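What follows is a single chain, given as structure tokens, in the form predicted alone.
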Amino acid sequence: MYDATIIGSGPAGANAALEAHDLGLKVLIVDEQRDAGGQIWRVKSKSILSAPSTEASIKGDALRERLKQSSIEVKFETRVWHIDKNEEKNWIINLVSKDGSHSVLSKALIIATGAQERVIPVQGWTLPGVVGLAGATALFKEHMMVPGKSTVVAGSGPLVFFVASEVIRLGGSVAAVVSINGFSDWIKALPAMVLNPKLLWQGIKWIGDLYLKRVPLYWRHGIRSFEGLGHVVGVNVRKANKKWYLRHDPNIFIAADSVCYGHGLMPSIEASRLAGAVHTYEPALGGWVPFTDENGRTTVPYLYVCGDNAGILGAQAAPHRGRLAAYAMVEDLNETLPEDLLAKRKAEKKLLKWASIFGKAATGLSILQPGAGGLISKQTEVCRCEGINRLEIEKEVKTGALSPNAVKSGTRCGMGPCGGRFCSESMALITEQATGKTRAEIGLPTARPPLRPVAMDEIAKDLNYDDLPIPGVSPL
């Protein structure tokens, strides 16, 4: 039994999990990665012998030090495919590793399972060679290679430039930017960025050196379509409005052989719907968020969430998230708070006030438009897993399909392996774009295990099918 268990070692799990620690907690972590750092640190690739060294990289290389300075368990490479509790009201977590699958109890849980992309489909976006903007950092970061030899960076928000810049750093070239987003965004987003210069002159600095490399950007413009027959050699891209509607003009073709793509990030909530919490949308955070208080409390006793999947504040604010979700979760165990803590989380919540205004600023320049459902052409298909279309979900809602879970049943849309993680946003714009209804109204799918798919024989191996209740024949 453990007093606390952390999933996600990001910048926010490794902190609550740290913290817990050195209050005298038993404390257990879980992440599917090899090692800590969560996306925005990540570890280095085995295979990479030596690099040079990033704000990220050192940031990532303390944190990995001090987990293993610590007497924190860890399970690293490691899935989370079930949440229950117990009579006992304990946490039961389901795991499964390449040593198998196992069970581990804990009184108290902590969610820090960080974000993921959103990706708006548009017709062709299946071709390989088109790779999101946050897969694009993995690749970056950990492997340190560029997608191909030309690339393409489209999207919306700080990533579109940060992606680019990268591009170029590592050796590739970039043919194009184009940016959903008008450079006046920036402009109004400027007061709340000015609060943190570091990160500001950063990225003047990736848009300044766009222009002097004379790379092409593309402002208030989307892409219409990706070309290609087996892999993309290019983008038709169109003028936008301020409401992402693509105007009627000409497309304007770049040929590319890869292209970096995306529309922000959305909290990662499956680990915490799957818990019981109650969420709500919010477009400022990212889009669906757990409820919580200013601690990262849920609405389930002795469930926490901290870090972006929490709502999307960025690296800065997470290690303070994480620290006061674990102030949070000692306070409840131990039914009081010492003085020194109460006056450490006062400093956490001062620190998180200044981080989030930076956070919100970078988030709202990738809030959702009205026009981001229009993106999706009728014949563009929305479910990688199942291979539905637009024009297919559209015909399930006009038939009064209203909610996310008719949807599914009658097309099967969000039924594959990743569980809808990647299709329910952009079912939820289509309905949203036919019935007329709030994101709120339309609301979120039932939560159902697994997390991330699994082995049947992983998970059932030691079922013993003569225990099985079996009923005797019906009557006629």
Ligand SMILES: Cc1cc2nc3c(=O)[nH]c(=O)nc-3n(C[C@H](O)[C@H](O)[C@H](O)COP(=O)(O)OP(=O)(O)OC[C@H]3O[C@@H](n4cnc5c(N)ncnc54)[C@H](O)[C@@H]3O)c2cc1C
Second form
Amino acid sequence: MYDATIIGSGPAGANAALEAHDLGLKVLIVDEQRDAGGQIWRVKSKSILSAPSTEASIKGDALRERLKQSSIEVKFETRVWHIDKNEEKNWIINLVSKDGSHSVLSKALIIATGAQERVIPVQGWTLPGVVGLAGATALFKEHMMVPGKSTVVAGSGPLVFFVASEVIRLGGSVAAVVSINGFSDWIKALPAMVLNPKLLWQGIKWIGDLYLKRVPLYWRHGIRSFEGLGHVVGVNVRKANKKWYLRHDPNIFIAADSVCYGHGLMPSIEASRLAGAVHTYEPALGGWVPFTDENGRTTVPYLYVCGDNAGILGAQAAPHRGRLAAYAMVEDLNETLPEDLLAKRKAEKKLLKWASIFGKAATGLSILQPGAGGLISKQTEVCRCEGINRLEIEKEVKTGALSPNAVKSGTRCGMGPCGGRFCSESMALITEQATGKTRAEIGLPTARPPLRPVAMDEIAKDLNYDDLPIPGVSPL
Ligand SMILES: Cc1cc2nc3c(=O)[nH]c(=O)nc-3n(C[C@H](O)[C@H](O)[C@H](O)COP(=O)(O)OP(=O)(O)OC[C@H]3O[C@@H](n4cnc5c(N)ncnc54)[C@H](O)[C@@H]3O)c2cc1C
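Could you drop in the structure for the form predicted in complex with the ligand? We only have the form predicted alone so far.
Full complex below, order starting with the chain above.
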């Protein structure tokens, strides 16, 4: 039995684990990646270990070293696929790794599963050569690879410019940058971003470099369609307005053999939903988030959340949120918090407040505007696991399926291997447009395991079909 299990070893989860361990708890940290660092400080693959260090790799290496020096138990390349409670109200955390599945028991649980990217489906988005913006950063950090010879980078928020600058740094060529944000959106975000001059300067440098390299920059434009047969060969782009509606102008075609495309990040809430926490819809924080107090306590006893899964505030805020969740957990387990930790907590809250101002301004650039749903044309495949397009979802809504559960059972949208992680956002966008209801009114589909794909024989293990009770004949 562990005092605390932490799911996710990014900046939030790893700092929560280190703090809880320093305060004397028996801690387990689980992550599906090969090592700690999460998305931002992702560990390099073995083939690029000798590559020059970057700020992210230096910070990641330092974090990994601290974890190695501690006696925190770690389980990497291990996925959490189910979360439950036993009769004594301890958490049962079901894990699957290459060695099979097993479960661990824990008094408290911190969920630090980070974010996932939001990609609004547009005609042709499933063509090979089209990758998510955030997914592309994983390609750069882990393998130092670029997605193609000539890349269009498109979407919203700061990742657009980071990805474009990385493609160039790693030797690729950027055919164009297509930002649905206008330059004026960035100017509006400036006052908040000034609070973090280092990151602001980095952003200015990314954009400045693109101008210097004469990369065509389409401000306030959106992708109408991805073109190609068997592989992407380019994109059709149109001017948009502030609300993300594309104008009825002629298409501008930009040739490219790869496209990095995305619209910001959404909190990864599957685990906190499965654990029973109440969630609310907060567009300023990236979408649905667990309802918490200022320390990351959820509505479920001994369940805490920290990092981007508790609302997209970015990597600067994540370590502070991790430590605050650790303090809350120690306070609940020990029924008190020593005087010196009260002072530390106060200091962490202050630092978090500053980091959050920058984080919210960056997230604000990807708040979905009313035209977002309109980017998905009738024939666009929305659920790529089950091959369901917009028209099929609309038909289902029009015949009375108003909740995500009803649309799901009527169409199979969200029933594939991804468990709806990618398509439920688009399904909600379409329902929103078709019914005029708000996201909060539409709600979420029921949370169900598995959080990650798991083989049936791993779950069934010792099950003998002959042991199943056969119900008797029911009385007439
Ligand atoms: C793909 C991607 C790329 C990003 N790239 C950048 C970037 O380049 N620059 C930037 O500023 N921000 C980037 N972000 C945002 C960045 O992730 C966060 O701001 C920061 O890493 C948040 O830290 P965190 O600890 O909250 O989450 P993360 O760093 O995301 O860590 C969460 C961890 O939880 C693990 N996890 C999740 N679910 C499970 C499960 N069921 N079982 C086991 N482990 C699980 C993940 O493997 C991950 O290591 C990216 C986000 C994504 C989704």
